[in-house]
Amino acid sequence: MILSVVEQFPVLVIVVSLLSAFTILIAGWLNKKSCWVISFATILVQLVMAVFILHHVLTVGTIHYWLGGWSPPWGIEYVVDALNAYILVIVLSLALICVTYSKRSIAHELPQKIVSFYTLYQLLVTGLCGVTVTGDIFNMYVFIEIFSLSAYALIASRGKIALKASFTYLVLGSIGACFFLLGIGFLYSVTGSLNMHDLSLILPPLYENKVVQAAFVFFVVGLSIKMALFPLHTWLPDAHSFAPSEISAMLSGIIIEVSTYALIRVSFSVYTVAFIKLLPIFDFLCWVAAFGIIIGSVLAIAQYNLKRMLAYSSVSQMGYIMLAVGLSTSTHSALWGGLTPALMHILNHALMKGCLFLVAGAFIYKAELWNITDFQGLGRKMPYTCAAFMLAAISMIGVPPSVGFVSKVYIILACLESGKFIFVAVMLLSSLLNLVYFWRVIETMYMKRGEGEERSHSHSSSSKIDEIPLSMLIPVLTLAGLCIIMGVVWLTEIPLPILDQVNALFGLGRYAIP
């Protein structure tokens, strides 16, 4: 099989990243400053390759790469179609933004652990990319373990109470991985295959088989733990709160979304729509997601630690995504049908929550400010950072023309088409709850004065602008700007061609078979 240069990129995205992790470790012994440079350059190259892959998928078609030249189902196959080309670009874009931000942040926060941080960060990116591009279900499990183990260690890197958060994540993450592995074992015992496409051909006559059905339940439960879907989210608040801010942004903006991608891939590429309609699991997931949306928002209101508030907000946002996934088989619109709302919100949540966690990290970097009550006067001291927070916050609330507004409108339209009117009420109530807890932060930053300003707000040195370094500010402003820019793009070009191709791939939306 002779492949073009671009068709070699799926494996190169993994190999280059894995080799870079070892290079960072060795080079870091000689010069710590080289670690950031190598990681930044590697992820930039990976992102460029991902963009070429996306263009190839849109213009030419799906890429198939056989590792070692072994044809599937005997060998491992990397398959990149419209779905994972889209996810891969999101993963590497946020990874590049976070590594850019990390240069000054990690030097300040973890000066003695720079080499280990960037080594683990690169392994994290390797695992996330591997889960995204693989077409082999056991290979997906291997990469899930790679990014999970890296994440456990990165969370623990802060020491002290972060060790407890990491251990909790390790225990629950391992349980989730075991469920996923059991699902793989059940499928292999019945089919004798691990290739996803091969499984999709073998399974249809076996849909009534109890072992096959049990395997699907194992997949759903295992990945629900990984994506922190309510009520299996208990590891998430501490992990997000105490991890370095770059890792909090990756955890919320990408890691739990890649786990969602894994569930979508298993559900639609391995089991197909016919199986999903056979069992009421997606209907059950819709109700679970709806409870998660409300309970996550209510718990966010109760928090005074900003990062913990954002963590519970992520529980709510995962409910949005899973509600959209649950409705995907019952919507047939050319605009909001199929997986369009879910995939739209995966990107939008990465932008919004990535920005919010990086801003939280900026407050910690400047003055060790963790609690919302300590943010008085920050709107004047850090105007650009606080403006970025406000843009991302109004996106989370759903103010037009932000990305959050478009997501919520399309999920609501999907609920209406499906006749699930109760979920419309859930979405509207959630928006009001979002307003409550984000307005509290905005009010404190802009409308309450610090002690120095109370004494002499016109001449106080506390009113002086004291922004974060440009290497941290530019990534924050980039994400904040994209929260509005992408909202306008969604409003003018819905559905994007890539999302239309995803629905066509799985027979969803307007491509659904009556």
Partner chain sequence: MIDWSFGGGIFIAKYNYWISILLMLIGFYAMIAKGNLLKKVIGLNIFQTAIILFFVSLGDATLGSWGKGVTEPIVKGTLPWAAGGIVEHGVVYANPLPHVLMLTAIVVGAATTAVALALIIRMYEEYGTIEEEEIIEKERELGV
Given for the second form:
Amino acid sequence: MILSVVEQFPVLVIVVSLLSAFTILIAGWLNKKSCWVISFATILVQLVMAVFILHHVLTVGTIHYWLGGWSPPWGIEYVVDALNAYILVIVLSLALICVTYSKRSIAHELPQKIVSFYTLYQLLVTGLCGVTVTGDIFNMYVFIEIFSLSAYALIASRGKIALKASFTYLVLGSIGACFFLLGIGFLYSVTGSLNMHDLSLILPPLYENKVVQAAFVFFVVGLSIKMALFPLHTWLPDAHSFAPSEISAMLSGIIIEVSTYALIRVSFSVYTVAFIKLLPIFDFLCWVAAFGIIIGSVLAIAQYNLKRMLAYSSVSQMGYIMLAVGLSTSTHSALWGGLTPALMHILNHALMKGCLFLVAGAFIYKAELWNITDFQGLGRKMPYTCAAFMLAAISMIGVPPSVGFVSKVYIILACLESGKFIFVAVMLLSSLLNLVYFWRVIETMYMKRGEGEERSHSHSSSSKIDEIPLSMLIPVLTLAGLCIIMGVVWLTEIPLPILDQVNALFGLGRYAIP
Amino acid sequence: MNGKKGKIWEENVIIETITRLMVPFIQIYALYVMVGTEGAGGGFQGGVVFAASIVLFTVTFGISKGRKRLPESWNAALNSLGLYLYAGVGLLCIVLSLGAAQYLNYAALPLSQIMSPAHTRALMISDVVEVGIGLTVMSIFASIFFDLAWKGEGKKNKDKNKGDKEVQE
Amino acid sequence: MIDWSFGGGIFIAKYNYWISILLMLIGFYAMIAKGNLLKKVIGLNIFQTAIILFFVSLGDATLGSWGKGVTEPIVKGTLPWAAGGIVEHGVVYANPLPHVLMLTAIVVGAATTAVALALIIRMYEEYGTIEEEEIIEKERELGV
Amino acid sequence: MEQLIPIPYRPLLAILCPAIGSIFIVLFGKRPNIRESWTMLASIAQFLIVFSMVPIVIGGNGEPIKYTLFTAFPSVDFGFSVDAFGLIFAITSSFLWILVSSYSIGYMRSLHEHAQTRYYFCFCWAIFGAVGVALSGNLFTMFVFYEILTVSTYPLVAHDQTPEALFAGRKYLAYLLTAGGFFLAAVVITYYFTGTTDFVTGGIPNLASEASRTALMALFALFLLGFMKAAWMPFHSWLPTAMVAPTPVSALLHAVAVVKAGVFGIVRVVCYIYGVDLMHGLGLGLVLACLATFTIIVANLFALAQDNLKRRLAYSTINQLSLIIFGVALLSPEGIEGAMMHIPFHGFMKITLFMCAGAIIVVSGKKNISEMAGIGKEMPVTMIAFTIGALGMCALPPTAGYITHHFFVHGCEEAGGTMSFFPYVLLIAAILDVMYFFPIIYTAFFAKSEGSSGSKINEAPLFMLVPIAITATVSIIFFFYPDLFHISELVETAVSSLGGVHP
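With the form predicted on its own done, generate the form predicted in complex with the partner chain in the same format.
Full complex below, order starting with the chain above.
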């Protein structure tokens, strides 16, 4: 069989990244500055590959890649369909933005650890890509552990208090991964297969089997820990707030999203819609998510540390995504049916939270400002950074035409269609709570005067602009701009065919069999 | 190092001599586990045994001496080299077959025109790949040991890359 | 009237699962209830080992697949790389795949432990203790 | 002109004027003269473009000018549809923007306000939102602009950056974005029921058949809550609090753009989403009328108690806004006509009053009515303009206010039934209006000032005085010639195309 070049990309995305990680390790001995260059170049190449993969998947069809030429039930298979390709592009885009940002901020924050930082960062990207492209459930577990381990180490890299945060994450994350492994074991014991597609063929007659059902519960619980779904979110606030900012952005924007992707993959590719309709587990998830949305927001209001506040906001946003996932089986509209709102919010949340965390990092970089109350007068001192923060915050609140607004509308429509009006109220309440905690920050930045600062004219104060370096500013502004631009793009429905293809794949939305 | 706390190990002629005798044998055994057998597998185990020999040496002669035998730069180089061996051969399959074969599909290597494809696979897996895995495992386990033992440095090491290698075997 | 034969069956015939469940709970308990970070790591290891045990016993021909017994080799027919041997159908054959999988799980476990230990060492340097509550107290003193 | 700009693009261009203007304002932020000439230029251009659409709409017999940017959901376009009613609001906002821009220049410079670039920038976006609301073709587009309007006015409200201003800003956002949430829910539910959110003259046809009676009632409540911008009681308290903003902001945004956007929305929902017939069928007209009259009376009572001039004007605004809602609630042609007409008329009159209040602050720094004794002699032009505005509020001739009240009373008669009781309420309201406006005039002209400032004439700068004079004059012209800016023609076009208005 002859493979086209693009069909080699799924594996190359991972191998290139893996090789690059260790090249960085060696190159770092010779020249510390080369680390960033290698990392940046690798991720750029990966992103280009991912875009090609997405194009190929959309135009030609799903890519099946048999590692080593072994056919699926025995060999490992990488399967890239519309869902993976879409997530892969998001992962690598945000990774590219974060690595651009990290150039100056890591040189400033962790000058001793540049080499190990980039090595680990590259391994993190490897793991994330791996989870995304693989079609083998055990392979997925391995990649989950790869990115988790890199994440533990990266979180701890600031030392001090971050160590405790990292340790808590490690313990809880390992429990999550072990539950995932246990689920795999259960499935393996009744089917003897690890290939996702193969499993989905063997499983249907066994859906009534208690072992199969228990395995599903293990998957859900394990991945819920990884993705910080509400009652299992306890590791998240510490980890997010003490990690270096680009890692916080990755954690919040990508890592927990990839775990969500894993859950979606397991729910719809290993199990199927028929199984999910058998158990009320998705209804239960909806309620859990709704509680998460509200409680996450309420806890965010109680925080003074900006990054901690953003972390709790992530808990709430994961609730949005899980609510949308939970509703996916009961909606049939062509537009907001199925997984569309969930996948849409995965991208949107990556943009918004990425931007917010990078801005929080910029404040720390420039002036060691952690607490919201210290932000007085920043609006004038760092106009572009603060403008970016404002755009992203406005998106979080859901002011049109930002991305947050689009997700909100789609999720509300999904709630309406499935007849769960209570969640509409939850969504609206949550956007008000978002308003409360984000506006507090905006107000402090722009409106509150610093001590001793007199009522001055606009021109006299504009002279003390003190912005972050360009290599940090560009990523921040890019993300902020995308928050608005993507909102309009979503509204024009240009990217929706991708999500529609995902629904077609899983038989959701308008492809559902009534 | 550790000078201010005094010696944390004691020189003991018997132990040192026995260690001197043991280490080469352990290492040869490790190599045997790695490449000496017919079938696949053994890279990881061989690497661990090899690392054990280094650990034994270090425990006997002290960290500074152990570090001298396996400096950090060597460690990094070895562990990258192992990975290059493993991943590079895989990539070679794609490159040499001009994109016709999959990653890790050793049957696509030109070597298979001399021997049978099956034997090529066997050769690549049991020799080249195992050596790669072994090197990486050895150096990383050694560096974990050194980092944990070398108080004050506390660098976290990561040997996750082996994870996916093992699973692909 | 309790059906002892059934009860006995489920306890004795599947002792491997019970053992791994017991170990799992022990590990889980240690991870959650113990204040000493090192004990938490030990708990984590016990937990992982329990899962490994579970997987390995799946591959055992006499125990595997929920008591059905694995009688199928993973590949039927000639194994090309194994000196031309032919595996006969129906012969009791331990499934090697779970064992190989667990090799990876062991690696992952070792890596996790390594990271955890490194973190504990750093924390000990930072706070002078590895008791969770004392660390939290010291953190509070630092004003976080 | 027709050849110059293709007709369908005009709504888009009208909206883009302030957006483009805002960019230049930021670029020239350090050179006040150029910056402010951009504001003026954008405002004039916008007004001309808006005004150029009037003959087309009137000529087209209520056929709106449509322009679609893209389709957001099936049968929900993000686009504009300019009809007669929308134009009334657009003309009012854009014309008054020209005047207020000029006024702002005088005001901001005289008081040496800080952050003027931010001020002009946000002002542009507020107008962007307001005109967007006016020209939008469906609920969805309207919602988008509605939220932009809310957010962009926040920095204007909190402009002073004092704790008081910040509190006002917070309150403002809390109210209006909550309202936005309700509005969004209402829009989505409407879309869910009917599959469209377009404004249809006479109401969306299948709304009644798709939703149950209770659902329609609840939906209407959601819409009302969504239009908290209309400051109906008991959700009015953001408006008086927002009066800490600089006076031009209070003048344009809190007398015209923002609050009128709320009222405009209610009229849109009543006439173009529910339709008059359905409103009748549900008996919602009476509910709305009761709500409006309640607000009218209570707001007037509140106004009596205020000493701060701007706060008193704010309560007067609340009262007048409810008057517009009341006009619509009558569900009779004359009532709706009056309501639509009152939007520009009240805009001109109230802006006069606010600008006068601002002029007083600039010249003498006085904010409270009790301090204003004898100010009429110092600032004769300003206070005469104020008197004209006040007369208009009390619905006395020869001002525009009289005309609309005339329509309201006729509308009540036309509606008949319970509605014929309401003219008495209007009478009481008018008497209350007199009770709190005339003392101001009395204090200004006839009370003896304690200070020794004497009767030296000391007027505000010309930049401020001219707009005041213009709006006051226009308020009188409306009385004699309501068709200025084609207002009455547009109103007639709008009402006649409603068709299904109950006799």
